[in-house]
Amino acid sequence: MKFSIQSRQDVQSNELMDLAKTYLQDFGLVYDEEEPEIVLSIGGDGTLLHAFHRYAKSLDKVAFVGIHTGHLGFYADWKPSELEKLVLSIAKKEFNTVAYPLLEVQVHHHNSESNTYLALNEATIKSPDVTLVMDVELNGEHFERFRGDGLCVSTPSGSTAYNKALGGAIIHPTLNAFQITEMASINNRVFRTVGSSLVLPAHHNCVLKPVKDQQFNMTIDHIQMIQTDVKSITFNVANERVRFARFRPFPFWERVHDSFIANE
């Protein structure tokens, strides 16, 4: 089996990376950064996001597993003290894989080619200096004209990240859906939005159309970019899925409880 490792690049993460690499190679696994079958992320959920985008073009061939060297994460669920146990399980291939839906984002321009992106957590659209004004279409029908700070479109597995901070719903990561959540929408006698998060199934799509020709700040997970000359932005559940290596039960609602409710 071929493997690679993504480190957060702090001292502890790098030490664990070196140990994991040595242990796995001792068991006969091959270190291959180009075509790994399993990717170890050592750091936090942000580190795993970097690993996902690094191997986004080979998602059908790779599975991810995370070791957290900070706070317990939704993706990084192994402790540093469990490294030897994890390595042994990988070497014996004692794991299954689970697949979670991703978000596909297509940015269509007036005068240039379209661009397509995959998001593991979310995509956000904001206007840098003025109110964001976007017509929102659902399945080809006009739904509302949004005015506010921005919009966040998230995957189920990303619903516990920025989406939750905005007041969006927490969605179980196995559900084939995506969610649209507002950022500080303007609602008064003149301007109205739905004011609630919208959860769309996989056979639906959402299209945002700028009302004015303006510049937008867009994020795809941790990746930031500036978009200009935008005609429309289409969101839907991607055909691709992300795979995680599971070595033991991973009770999602228990993780939600431990992350947001339990006192440690």
Second form
Amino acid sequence: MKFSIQSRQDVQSNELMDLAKTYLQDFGLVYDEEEPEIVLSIGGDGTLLHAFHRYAKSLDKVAFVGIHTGHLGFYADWKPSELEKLVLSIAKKEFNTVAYPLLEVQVHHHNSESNTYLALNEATIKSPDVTLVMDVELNGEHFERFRGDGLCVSTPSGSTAYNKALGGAIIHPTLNAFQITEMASINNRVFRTVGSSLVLPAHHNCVLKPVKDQQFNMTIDHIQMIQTDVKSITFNVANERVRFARFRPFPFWERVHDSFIANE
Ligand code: NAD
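Show the other one: the form predicted together with ligand NAD, since we just had the form predicted on its own.
Time for the whole complex; same chain goes first.
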């Protein structure tokens, strides 16, 4: 089996990376950064986001596994002390994979060009001006004119990240859906938005259409960009899915509990 390792590049993560590489090679696995079948991410959730984007073009061939050298992560759920157990399970191929939905974002420009992005956590849209103004269409029908700080469109596995901080719902990642969550919408006698997060199924789509500005600050997970000359932005559940290697049961709600409720 071919493997690759993404490290957060701090001292502890790099030491663990060297150890994991040696152990796995001792078991006859081949280190291959170009076409790995399993990618170990060592650091935090952010490191796994980097690993995901590094291999986003070969998601059908890759399974990810995360080790946290900081606090317990949603994607990085193995402790450094469990490395040997993990290596043994990888070498013996004693693992299953689970597949989670991703978000597809298509940015259409006035010059007929369009760009497509995949997000593991979310996409956010904000205006370089103070207020973002966007017409929101759901399945081709006008839904609302949004005015506020911005909009966050997240995947189920990303629902525990930025979306949660904005008051969005936590969605189980076996649900094939995406969620639209407001950032500080303006609601008064003149302007109206729904005010709640919306959860859409895989066969629905959401289109944002600029009302006056055509330049926006957009994030796709940890990646920030400026989109100019924007005609519309379409969101839907992607055809691609991300696969995680599972070596033991760690139910999602237990992870939510351990991350947000439990005192360690
Ligand atoms: P980072 O790695 O420091 O991540 C920020 C925090 O988000 C970390 O504590 C990380 O564990 C947590 N996180 C990431 N994905 C998660 C998930 N799916 N579920 C629960 N927690 C998760 O910073 P980064 O590398 O820039 O990561 C980018 C991510 O940061 C974005 O995808 C976004 O979700 C998150 N973010 C959160 C806020 C917020 O909560 N107010 C604001 C901006 C960005």
